[in-house]
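First comes one chain, alone, set out as structure tokens in the form predicted alone.
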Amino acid sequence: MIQSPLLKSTNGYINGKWCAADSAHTMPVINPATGETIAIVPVMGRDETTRAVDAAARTLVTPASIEQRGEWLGRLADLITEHRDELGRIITHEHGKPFAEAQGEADYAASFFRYYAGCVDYLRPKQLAERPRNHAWTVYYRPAGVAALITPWNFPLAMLAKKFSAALAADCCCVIKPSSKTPLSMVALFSLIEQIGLPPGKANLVLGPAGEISDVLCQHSAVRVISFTGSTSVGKKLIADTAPHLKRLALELGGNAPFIVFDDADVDRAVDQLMSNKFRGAGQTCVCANRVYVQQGIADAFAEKLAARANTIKIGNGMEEGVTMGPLIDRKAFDKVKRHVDDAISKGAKRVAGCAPIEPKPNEGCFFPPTVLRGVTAHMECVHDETFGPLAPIIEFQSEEEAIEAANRTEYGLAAYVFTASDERAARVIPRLSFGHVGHNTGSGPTAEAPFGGMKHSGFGREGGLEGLHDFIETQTVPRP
């Protein structure tokens, strides 16, 4: 069992207090890089949401001021800064990333807080320089109501911050729902959020399988706001869940990202950038690289560069030194991988990096030796499918125009990448790119300071910048003489 001084409970937090599953079921938190169980957390279900959702309404009725907020997001981040080292060595025990990934996540968490405690004058009422009717006409900027947060395990602490330091900018009350198998980085937090002095329901902690934590936030009344992070069918079932009721969703969903090398770029660079993108995580982000086309006439240089590379990659226990990528979450993502490789070299693609996996034995860990592919065309099934994995797949084109239409035949729209040293293909490239985050040059994925977020099946809304306080404000006009 994993000890720690911000896990003193294990527990869901609820109206200001500790407290277990009334059913008194539980489930284990499980690291992945050894099997091992490293805590036993309860499962809450209908009644335990119920309560935290009251809880969150009672609290919305009485308003925290702009200083308050702002001290609130500040206090919260500098604790989070305080403690990186030890919420970084329980993201890897849950979650296997590298340490210095994981210390990298909190520090990454602890921004958007610091962000929003900066910007959030702008939500002070705005008076119109125009007096259009005669009138005076002031916009003030409402909580849109009770927002339940629901994240994903790949970033245990950051998907959450993202979200929450938003939501509470804009006074909202919290509801939040972490992934089951990483619940424990959530719990750490609220035992630095218990020291920054929010009102008894301003934040509260259910923990549990989606099922009847999800009913509850899709029908209940009081939840006007529910941001998701996951899957495309997901996201889709919430859509069709919360449309009798109205409410506001803000879906951050899949991705397959496209990244697009031309024979002009700086082909180290695009290396380089490839390898932090692609294998950080053990490919387990929805931003990193899922297809690699790269133009024809660099694309034995590129491959030789990108193989030498992931050969380097050490894989391994993330708290052990010297460790640059942990293992797979589970069984089920170390066989789609796999099932992705397999397809591939079954359809003529070449394996240039990387070796045939080691079936794992029950109970030891997933580890997916990081691979690349060449050869690779679009009927294969890590072009059309996110593979979430360590797997760099390369295609060759020879166009411009071939590799944009092949950029966009994706049903999602969350990342892409272009690199080239040309500003004008650039310029012509990048606007025909269906895809919310296109770095330029860059494998570098979203801040605090900057709207991210998808097109198409890829979700709507967005998470950081003045953008990411939207989905959680209700704008309201109030004209007088």
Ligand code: NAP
Given for the second form:
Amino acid sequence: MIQSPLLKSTNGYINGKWCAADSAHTMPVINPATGETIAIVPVMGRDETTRAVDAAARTLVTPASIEQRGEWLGRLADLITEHRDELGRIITHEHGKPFAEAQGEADYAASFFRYYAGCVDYLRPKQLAERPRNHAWTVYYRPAGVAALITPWNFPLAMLAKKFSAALAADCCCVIKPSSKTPLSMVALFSLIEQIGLPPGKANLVLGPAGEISDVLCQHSAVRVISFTGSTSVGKKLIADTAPHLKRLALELGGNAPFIVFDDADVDRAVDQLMSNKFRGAGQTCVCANRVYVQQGIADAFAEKLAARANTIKIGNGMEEGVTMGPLIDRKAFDKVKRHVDDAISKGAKRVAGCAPIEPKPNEGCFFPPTVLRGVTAHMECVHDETFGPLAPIIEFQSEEEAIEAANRTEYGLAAYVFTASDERAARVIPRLSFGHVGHNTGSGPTAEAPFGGMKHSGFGREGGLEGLHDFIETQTVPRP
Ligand code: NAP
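Show the other one: the form predicted together with the named molecule, since we just had the form predicted alone.
Starting with the chain above, the whole complex follows.
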């Protein structure tokens, strides 16, 4: 069992109090590197979630000043930074990513609270410069209501930080539901939230699989916003489940990122950027390259350099010194990556880095070797489906037009990357890529200061930047003679 000063309780948190499930049902939290149970947490359901929403709705009636919100956000940013090592240790234990990456996730989470602490003034009422109908018009940004925040396991702390920071800035009251695979980072965050003096009911934590929790969040009339990060299939289900209740949705869904490298690109830089973009989190990130398109003239040099670098990755328990890639989250994730690799090889692709994975034994970690494939073509499964694992499939192309067409041939539209020395080419290609985030000569992902989100089946709404506040505010106009 994991021991931590941030995990004195491993319960949920409703109306300012730690609480177990009414039914006393519990579930284990598993360390994916070892298969060990590291904590036991409650399985909550309909009643606890209803109480959490009711508490949030009661608190919503008393607004917090803009100054107060800025202070809460700043204090939480400082506390996360102060506890980055302990939060990192907890993230590594429940997710598996290397400790340095997990510390980086804590820093990234803190950056959202710090950013919104610095821009709460944006939410002050605005007086229109004009006087239409001879009235003074004031525009107010009211909290949208109780906000349900549902997050995945791949960034157990950061995905929630993006939502909660904006929701708190907007003065919403929140009910938070983390993935049941990684609830501990959230429990640890709540032990810090407890220290910033929020009113009871402002932030509530319900734990357990979605089922009944999601039913209440979709149906309860006080919940006005559901901000969800996760798979496209669950996002679509949320659209259907909330339609009768007309709730506002912000959906950060799956990706199938193309990484396009043109002949004139700096190959070393492109390889370097792909290494950190692709293999961070063992390839279990929504923004990581899923399809690597390389122009024919540089394909040999690119593949050779990428394979050499991929073979240097050290796989293991993320808490061990020198480990640069952890396990996959579970057996299901392992089977999917293996299926994609086997499918591609059976259709003619060649493995140029990595080796056949060792079958995981029950109660052991599911480690998958970083794999680079060449000779990948459009009819292979890994091109159409998000692999969510450490597989870099190289697809060669000849013309700019062909690269654009292939990159857009997906229902997803989250992140894309373009490497070229020509600004003219970039200016032609980037506007034609239907993706919310396009890295130009960089594999860098989102940041707190910039709005990030998807197009097409990757969802709608934006997180980060001033746009990130819009999902959590209602705009009210007040004309007055
Ligand atoms: P997931 O299976 O969709 O789960 C995400 C969250 O939704 C979990 O908390 C899950 O709870 C909950 N959930 C499951 N079924 C639900 C339902 N019917 N109603 C409401 N909530 C439900 O996704 P995941 O496997 O955790 O995450 C991987 C996916 O997230 C990938 O597709 C990735 O691309 C995407 N992602 C997108 C972004 C982005 O910014 N666009 C960022 C990160 C990840 P339980 O599992 O506990 O039941």
